[in-house]
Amino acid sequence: MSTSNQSHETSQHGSIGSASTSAGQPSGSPALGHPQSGARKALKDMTKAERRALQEKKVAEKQDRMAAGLPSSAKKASEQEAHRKVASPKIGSTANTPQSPAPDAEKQAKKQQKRLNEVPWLSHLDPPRKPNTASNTNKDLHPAVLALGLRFAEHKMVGSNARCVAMLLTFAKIIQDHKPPSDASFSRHIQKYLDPHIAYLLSVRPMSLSMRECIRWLKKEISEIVEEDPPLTDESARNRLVERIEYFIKERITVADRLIVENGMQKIQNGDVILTYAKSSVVEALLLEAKRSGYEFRVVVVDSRPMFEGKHLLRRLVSAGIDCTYVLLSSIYVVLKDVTKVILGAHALLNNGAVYSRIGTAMVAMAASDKQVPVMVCCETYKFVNRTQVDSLVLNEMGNPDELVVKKSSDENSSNSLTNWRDVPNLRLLNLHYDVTPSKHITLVVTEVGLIPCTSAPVIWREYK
């Protein structure tokens, strides 16, 4: 096949929806009826500019197919178009036939517009989803899991500790209420019964890293019960699992937070100006305990959109009589000149010593490190994960971008440039929930086992896994 013939054939069959052979296969692949060696020779004879033009044309065709809601592969797109033509009724068969494509076209237009508003290099992250509350699809799930999934999806429950405790307590209730079939034992059937509940929680909102660690621990406990010799009775296995869950919550979360508060008190002195970001339950407990112990200090609460979690922390600290200052993240360098130490919470501590926490934490830690202000991170050992991550893009949770739009309902005449942001070409809003703080910006980590450097994260994980 010569270069001129191939260019003519490409332009002739370049439109979307063509069911011809050239549209159903890549431009550089051999056409039906031609030997493969000839196609390779034609590509070999092309100049560099011609090959680049051919490649750009293939990329443009692929983007057009995706914008039209078709598969990215040319072959799959042609097969889908052919299937539509066969399945669609003939024109004039019914009176309502001309009106039937209208809903499909509108649906495709919405999909195309939504795809244009997505950030293309973060397409591997799951977008925010609404839970499916249809009774027929979730009829086999425990009601407690359905209620918990709604709270997770609507962000009525935030914070890794609160989410882990709520999830474990829900699993304990499922274990107590579960009755295995007559031909199966409880210990061998419970994990199979829990799997769809775990999948449902994962479908309504991505699980936190600490929640994944809790589920891994629970499955390990179930496997140990299965391996018991002699086998445990159903009631004994049920009671043991519930007791182990209660023990985990008490020892690894509740008591661990108390020990973190005791260890963190060693670093608080009179006259300190402590900066914290967003809201962490263990940091809040540490500051309140320091106030009850008679320390005189001041707290700077740094907050950011869209959650404004720092307002809840600010309300609790002010109620306890602590002198507080509230600023937004953009003013971090202004307030750092008086700060003596920074205390932050953590969503998880990675194996390379990096801290995975609420987005904005990395900016606070790097700004404090730039001003030589020590940064302390309070983190329970159950949040130590065997995972290495150097950026915030490989794994993250995407929030609803509409939450970034400030809605001024009180003033109807006020204009907001982001109100109809989805209709603005080339405008995309990105609402990530977490970021990764490199270990070099963390001075020490306060855990229930003591004050440790970030580099000790792998050792602690191996010890307490």
Contents of the next structure:
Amino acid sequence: MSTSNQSHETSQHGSIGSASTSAGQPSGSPALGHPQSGARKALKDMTKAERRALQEKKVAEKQDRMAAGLPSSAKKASEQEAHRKVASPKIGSTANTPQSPAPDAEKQAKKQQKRLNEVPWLSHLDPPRKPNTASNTNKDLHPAVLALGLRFAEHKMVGSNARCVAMLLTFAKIIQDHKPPSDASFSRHIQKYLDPHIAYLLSVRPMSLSMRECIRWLKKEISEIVEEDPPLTDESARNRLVERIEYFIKERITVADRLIVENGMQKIQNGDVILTYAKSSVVEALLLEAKRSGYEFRVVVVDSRPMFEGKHLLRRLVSAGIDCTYVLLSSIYVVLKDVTKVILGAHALLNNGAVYSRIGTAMVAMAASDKQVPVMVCCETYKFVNRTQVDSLVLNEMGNPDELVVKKSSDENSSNSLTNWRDVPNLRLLNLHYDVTPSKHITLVVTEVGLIPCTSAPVIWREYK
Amino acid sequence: MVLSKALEAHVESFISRLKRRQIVGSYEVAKETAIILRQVVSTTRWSDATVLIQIIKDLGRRLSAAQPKELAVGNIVRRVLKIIKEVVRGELETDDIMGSGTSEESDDGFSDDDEEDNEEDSDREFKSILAQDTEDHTSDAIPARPKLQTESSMFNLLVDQHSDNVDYTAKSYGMKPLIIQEINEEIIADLETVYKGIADQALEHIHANEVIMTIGYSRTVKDFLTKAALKRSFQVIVAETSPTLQGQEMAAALAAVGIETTVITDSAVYAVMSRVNKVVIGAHAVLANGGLVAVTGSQMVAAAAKHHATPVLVCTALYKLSPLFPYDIDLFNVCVTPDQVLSFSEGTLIDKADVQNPYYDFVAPEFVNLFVHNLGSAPPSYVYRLINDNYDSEDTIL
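Output block for the form predicted in complex with the partner chain, input the form predicted alone:
Everything in the complex follows now, all chains and molecules, and the chain you saw is the first one.
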């Protein structure tokens, strides 16, 4: 008994928080015991009765804790209390996870929520991102890139040609404006300077395959400039790079489009009924040129949710005076009866001859080839990539799933069944942007170098390497 | 043919609702048609079966003309006609037995081919046993309810069963309650149990950890998947079915039951098909060659499934089976308002472009692997037998 004082700390009973006893109580009433850290009489010093009392007290305290909803172990209960005093009141929602301390529980609950809304077999793809305009690192970037990034993120600029050209012109501007630090030459520094800009664009929206090819080409040009012997002056290096970019845009995109239109016109006749899907800038140019040249043909524009890109194409064609029909993708078999040929655009052409294009293209090509209707794909050679994919899920881009939910503010109808989809644990929405059309559905690819079968894609790629 | 006032009013209201598409969906339409026909049988005055058959045919023609795309109307009318003919045949059989002792069927027995000797003997034996049976029954004062010939034996296929031996002008007072009873049991009660019959087969077709794809909102498919989810865990991918977005409603209903559901756009069907194990869809109607009329987008899903060698199951009840043949598939399609495709707010665009919004899709029989119906399952090549069992070939044109 003489050892009863609060300064005893035995190693076995370490730093138990709220449940330490003041071991100097001989009577063993279980309700005594004030929260003190570590002051306990050594167990072996207690009498049997005291030990009994201690045990009973602990059991009672444990029951109290469980009734109060705290973790049943004393150690964790004290930790939780300590954290609760420190952290902000956001913990309320996670108080039901008693097995882990509070902030971790919150993080875990958030992670669970995110995982619930994610499609598990597409967890290898990046979820849709929002541009981080407030970040500090963006201060070092050229404002043109920030503007471009915003346009990409909000889908104000869509379409692979448009995005590529915009990106290259922005880089040209950056190169024009860039003044290297005094200790480095332009040619050696420009690469390092461009990298954060590229990284920013990547963070905003995943790069299209053709954009990656362009960047690869640009890096090759820069490394060629570096290797020049004798080394170029800053001014001439800058001018040369800007010139090369403009030349690339002109040769591989603008003039290529014109050649594609010329080549494609060979395949259009009077009385044709041409079906096209979504909006491709090359196909639009082809159809407008055909109308200008006086051919008589009809166009069927097939469109799909949620982007409705075909509507923009419809507008342009109708204002040019072309006879158009407009349907949604689900009714494609009904309109295919009258169609004589199908012309599609592409986002990229893969090494195995498959076409990587807007989602839904595979369906159109499959339906057409089932009905023996020829399928033509118009694609510039800069879009030929050295990749292969056999299904559409390995590499894709996921869009914002909320776009699938129709917001009809006027009346109650079935579209509102999904308005709170995030609260339903078993429900997920998937908004994919691209798909892969296997080469067996495609008859012909129109490029600026001529009309080729889609399986010749790797040959062309090698030529331009 | 004169219907009573109340009945005429009911018929008129049904016709106008059909015309305005205020009543849509084969189940509702079938139920109401069956109820109307039962009332016709019970309230109108008819002395013999030919008069009744004429009345039903005329009414059926009126109802189908109101909405030719709702094939369920014609199907129910044809079933009622078949029931009437069966009851009459059964009645005459019992009458004959009471009278002369030989039944109609044994008369037919002598006029078949020589090749079918063995079958003829055994069948004749069988029929004489049957005749004896009914004879025994009829010796008790009340005639037993004759069994409906819902399973045609091979023998009957070779013989023209509609030989004019059956005299529909025979008068019999027992027919009316019998016909009404048959309509109640075979058609109306059957309609109630249709969903259960299909859902009970769910466990035979779905294994654990499967990924099932579906399109549109079909109550049959929903009950099918819900029943399977009680014992198996699987996932469902639902295509949203633009522009009506029925698929979204279906997904919400399935998720509420606890099934892991993913909603995709119609355009993603081909892309995602590589992940799918089975496709289960519902039908609006099944045609005589095994083809389907289903919600728009179904042909797309079925074709994508065929390319990926994924089996396609169609859950459909037998009352959706129609003896019509799709000579022109456009006949079965109906175009609804184009506003859902290109809304009227796009003003200037609307009158310059031709906007189409077909409601249904025709799925050819080669894209379907199996029909799961309330009495079992059948491949598309068997559909003609089901039609033979349920309808009379004379009634195909009402």
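Nothing here was measured: the structure is a model prediction, and the numbers come from that model. Numbering follows the first chain given and starts at 1. The term rigid core refers to the most C-alpha atoms you can superpose between the two forms while keeping them within 1.5 Å.
Enquirer: Checking residue 54 here: with the core superposed, does its CA move 2 Å or more between the two forms?
Expert: Yes: residue 54 shifts by at least 2 Å between the two forms.
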